[in-house]
Amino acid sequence: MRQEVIVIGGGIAGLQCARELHQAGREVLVLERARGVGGRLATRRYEGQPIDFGPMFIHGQNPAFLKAVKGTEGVIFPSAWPRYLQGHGQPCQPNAFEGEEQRAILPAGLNAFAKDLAADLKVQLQTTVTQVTPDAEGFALTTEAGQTFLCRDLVVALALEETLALLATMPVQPELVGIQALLGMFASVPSLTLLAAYPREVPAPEWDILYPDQSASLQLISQDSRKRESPEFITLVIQGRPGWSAQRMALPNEVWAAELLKLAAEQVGAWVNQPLWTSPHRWRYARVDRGNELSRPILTTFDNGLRLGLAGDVFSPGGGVQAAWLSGSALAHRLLNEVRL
């Protein structure tokens, strides 16, 4: 199955890159291993009520990025949420609350932004690429299910460690040695995350997000239901700190989830220990460690004219959704404007 361009990864970076290439008339196929697009911009539903469990809100100051966010149906932009913060713990993205930053939320869940980017794109879900082999004809991609795809231009828009793992499946190439060495200097950090739902009658606090003071365990507790108009349930999203999460990544879900719930109850109240429903999620690569970013995406051309592009939040300063979007956009511009050798 031959394509002009294949994008591996249906997160924000991959979708934005594919979208701009598609709008410029390029034939693009996005391969995504999950059941839906969005990557870490994730939303789950409990009896129809959305719960965001990756980023809690979208923020940024780049005009092009903010224009794209503003164009999403139903977006509340600019949004004051989170308006009420408690605690002085360290946010994942401290610049989110600086004066130039604008914030946005989506009543349908933040994942709606990713779905909007994916509109009109050819996306194949539940497709995991396990091997990439360049030859004279193009890149040959082999999937876990045994499918083979061919393309001349290949974009890899995965988490940093996933990108390195995929590059390692390729034969040793002079063009890749420096890239692999460079990316090996950076790292993502994990976050074990628990979603929990409660009856509306519980004594819910009056804050939107709690950043626990001096906690070595909890990164934040988001009262996600305060984003929603007339929510049926009180919903909390509890995120563990990177170091705490790394130490427990190999434990069974029920072990670390119970610990997170207990820690949250100590901060919020005993009612937290009695949820209607919980759902644990392992963010093995939650985000790039702050300050470990490159200034732009990578595009390399092989001797036979094949082009390999890399995008993601590590390829743009600042981290987060905006960095991922900007890296995908910048890579698309380079693919369209740089002459193939």
Given for the second form:
Amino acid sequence: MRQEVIVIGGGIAGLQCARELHQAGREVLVLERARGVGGRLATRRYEGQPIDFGPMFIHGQNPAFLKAVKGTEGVIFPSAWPRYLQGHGQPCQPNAFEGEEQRAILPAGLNAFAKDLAADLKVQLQTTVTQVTPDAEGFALTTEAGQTFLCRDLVVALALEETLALLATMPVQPELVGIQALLGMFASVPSLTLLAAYPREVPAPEWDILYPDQSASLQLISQDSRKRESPEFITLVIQGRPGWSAQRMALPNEVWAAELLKLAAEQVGAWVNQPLWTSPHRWRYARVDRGNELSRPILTTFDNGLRLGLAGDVFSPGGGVQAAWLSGSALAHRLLNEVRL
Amino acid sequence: MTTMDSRLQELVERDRSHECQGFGQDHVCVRVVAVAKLPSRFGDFRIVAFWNNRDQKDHIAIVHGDVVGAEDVPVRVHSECLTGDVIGSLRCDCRDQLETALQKIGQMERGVVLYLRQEGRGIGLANKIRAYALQDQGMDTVEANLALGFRDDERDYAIAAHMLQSLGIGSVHLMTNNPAKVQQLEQYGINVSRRLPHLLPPNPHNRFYLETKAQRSGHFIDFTGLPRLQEQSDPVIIEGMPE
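Give me the form predicted together with the partner chain now, not the form predicted on its own.
Full assembly next; the chain just shown is listed first.
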């Protein structure tokens, strides 16, 4: 299938890039591996009740980004949220609670922001690109299911390591060597995450997010149900610290999940050990840490005029959802405004 | 206290509640927050600390003589370079550029060095060292360096312009080898009455500039075989070097 632009990765960076290209009249197709868009801005449901298990909230200060977030139906910028911040541990992004940062939540789940961005876009889900080959006609993409695509402009908007893995499927190109060396100096950190649901009767604490200050294992515990209007269940999302998570990445889910639950019970109370339901999730490339970011997306033009753009949370300062969005936006701007060499 | 010192101190008082539209795309606003004497090996200076509304970096003006309300004040805008300024790195000429500016201004009637604290566009030192690491591997691509966050002149000069305005300087003699800088400052309403070329005295570390021809696009390869970087976005000119 021939396309003008293909975006690999339907996370926030890819969606925003595709959206701006689409709005400028470009014909864009987004290829997404999962069953839904949003990437790490992830929400799932237990008995219909949304649970955010990637970021716990969206935060930022960039006016254009905040405007986009504010456009999502149902979004709330609670003035004093998280309402009770217990512990003195660090949030994943240390700047999340600084001066001009605004924090947003969505009662329908944070993933609704991604769905909103994707609303007018052509997105093909459950499509994993396994091979990229630039030739005279364009970038030829092959998917796991054996489908092929062709495009003149290709945007890769995956987690950093996944982007590198995809670039490695391409034949060696002088244009790519420097970029691969550059990206090779950066890395994402993992986070093992456990979702747990409890009956409403449990003695739920009076805080929204706990950042344990002394724990070498726990990054945070989010009482997700406090983001919902009249929740049926008390729900917790427990996220492990990067170092702790990295050590357990190869273990079976039930091993580290039991460990996370026990650690959370030590912080919150014994009732945490008795969930109605749990669900583990491995964020192998959860986020980039501060100091591990580039200032802008990459756009490189091959000899025959094909253009390869890279966006994602590593391609803008600050990391997180805002950085992903800004990098996608910046890349679209460059694709639309830079003259093809 | 001399009148000069009291004039500077009054700026702190004046700026306590200063708020403005801000300069440039980022709407940068600065306030004079502290002033003190700073005798240095380069002369007798006052150091002026600025607060800004964009980041936690304290920008600095190093002032010699009475500049508040003065015209034709020699000004050098220097961007922080930890490796060059402090450690004496020979991958750039920042230290020579800074020292020469302080030396020259220290011997003039008056003048200002604006020292902007924004190494690597606020992303920090790590990316500059990554850029060096890429160079060490023989990879020096424009795209990689831009992505790493090399200097954002637009923002540098917006801050510089606001700092000069806050100091009450009427017009400046800008010490730079880059005529484009004159326009950048003027675009923010600073009256640049003259450009003073910023010539560095020759020394054993920059002698190669006089002996070798520049490679493509003004790149100089130094004694160590590494390209010498122009981190002040200001071409290096050594006294005696053909321009």
